[in-house]
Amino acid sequence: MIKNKLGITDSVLLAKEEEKISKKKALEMFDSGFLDNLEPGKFVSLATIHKYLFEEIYDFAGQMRDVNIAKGNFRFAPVMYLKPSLDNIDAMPQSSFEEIIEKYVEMNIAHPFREGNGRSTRIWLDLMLKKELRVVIDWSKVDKEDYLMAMERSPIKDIEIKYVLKKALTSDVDNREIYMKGIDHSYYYEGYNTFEIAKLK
């Protein structure tokens, strides 16, 4: 059970509350422009949308973690290696689809953050495709099992995900509706299906 400064020690209850205030939130990012001064491709955004999202529930947010973290059998970047490995993320090159997947599937493994990892990083690589390609990923074509396997398998090869994302590509970039139903599934491939963002008040 992570610390959180809602004081709740409910797991599930946490959840709940993790995804109905960091959903608001998201919405507020899209509809205010903040991510549009948002520098894509770089860490600093990452950490700056992370802290966005999180902020209501975990003194950690935005922060780079300063524990060793693993999902099943795999280990990401060791905190010693953290900061070096985001630093090589940053240099890494985005002009094109593949280059911009390539630089998603290392900030994945470097997973720099307690919690939270999965769905910031997915914002921030839609704020790569949008300013680099005038593109977006509507999420809600992408199947859930299509994609958490292929991302299992994306640190030894990233032509499964290549393929499962690039079938969902939308040049309707600036849709209210697309980002919606983003965020709505970007949460269901974590376990948070509670809440309809558009039912948020």
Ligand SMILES: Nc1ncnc2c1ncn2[C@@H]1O[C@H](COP(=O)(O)OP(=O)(O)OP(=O)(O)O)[C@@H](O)[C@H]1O
Contents of the next structure:
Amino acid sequence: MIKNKLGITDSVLLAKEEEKISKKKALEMFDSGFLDNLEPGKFVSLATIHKYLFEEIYDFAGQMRDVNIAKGNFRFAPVMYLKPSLDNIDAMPQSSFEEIIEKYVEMNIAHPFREGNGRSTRIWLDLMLKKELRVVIDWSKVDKEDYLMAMERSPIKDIEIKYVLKKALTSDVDNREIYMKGIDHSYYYEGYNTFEIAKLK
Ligand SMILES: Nc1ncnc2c1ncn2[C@@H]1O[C@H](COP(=O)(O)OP(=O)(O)OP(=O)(O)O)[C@@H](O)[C@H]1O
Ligand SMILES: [Mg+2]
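So that was the form predicted on its own. Now I'd like the form predicted in complex with the ligand, please.
Full complex below, order starting with the chain above.
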């Protein structure tokens, strides 16, 4: 179990509290215009999102990890290469859908935080799509298994994730309902589905 600021020692309870607190924050960052003020496609904006979501829960919110992590058979960027990797990702182009997904795939390989990478990086991806192309992903239209399989495959080949996400694009970029359903879906990919964002507060 990961050390947390809430003093919780039970991992099921921690997951619930984390979901509740950070989903409220995710809605706040949409409603206040906080998200719209971030520079798309930079690590600093991802770190700012991560900090906003998780600062009440984890000391490492917004901070680069100092441990190596792996998922399935894949080991994310080794700590010793994390900073140079993030500098390179910052410099990647982001002027087309293809370039933006390629950048997202690299950020997933970097996996800069100890926890909360999946959820924060999907918000970061939408920020880039919205500002550069005036579209966002309607995550409620992205099937969990299709998405996770395509992400697992993405370090080797990105054609599947491009296909899965392209099908779910919408130009309704300021739609609060789509955003809220998208957050619920994004959390569901990672196993968090106790609270509906619309019913919190
Ligand atoms: N085997 C894999 N190879 C590459 N990427 C993966 C793999 N499995 C999952 N991912 C990607 O990583 C994301 C989150 O994975 P992980 O559970 O490691 O992150 P996390 O830091 O715990 O994030 P969160 O707390 O938001 O779940 C997934 O949503 C997916 O995009
Ligand atoms: Mg997690």
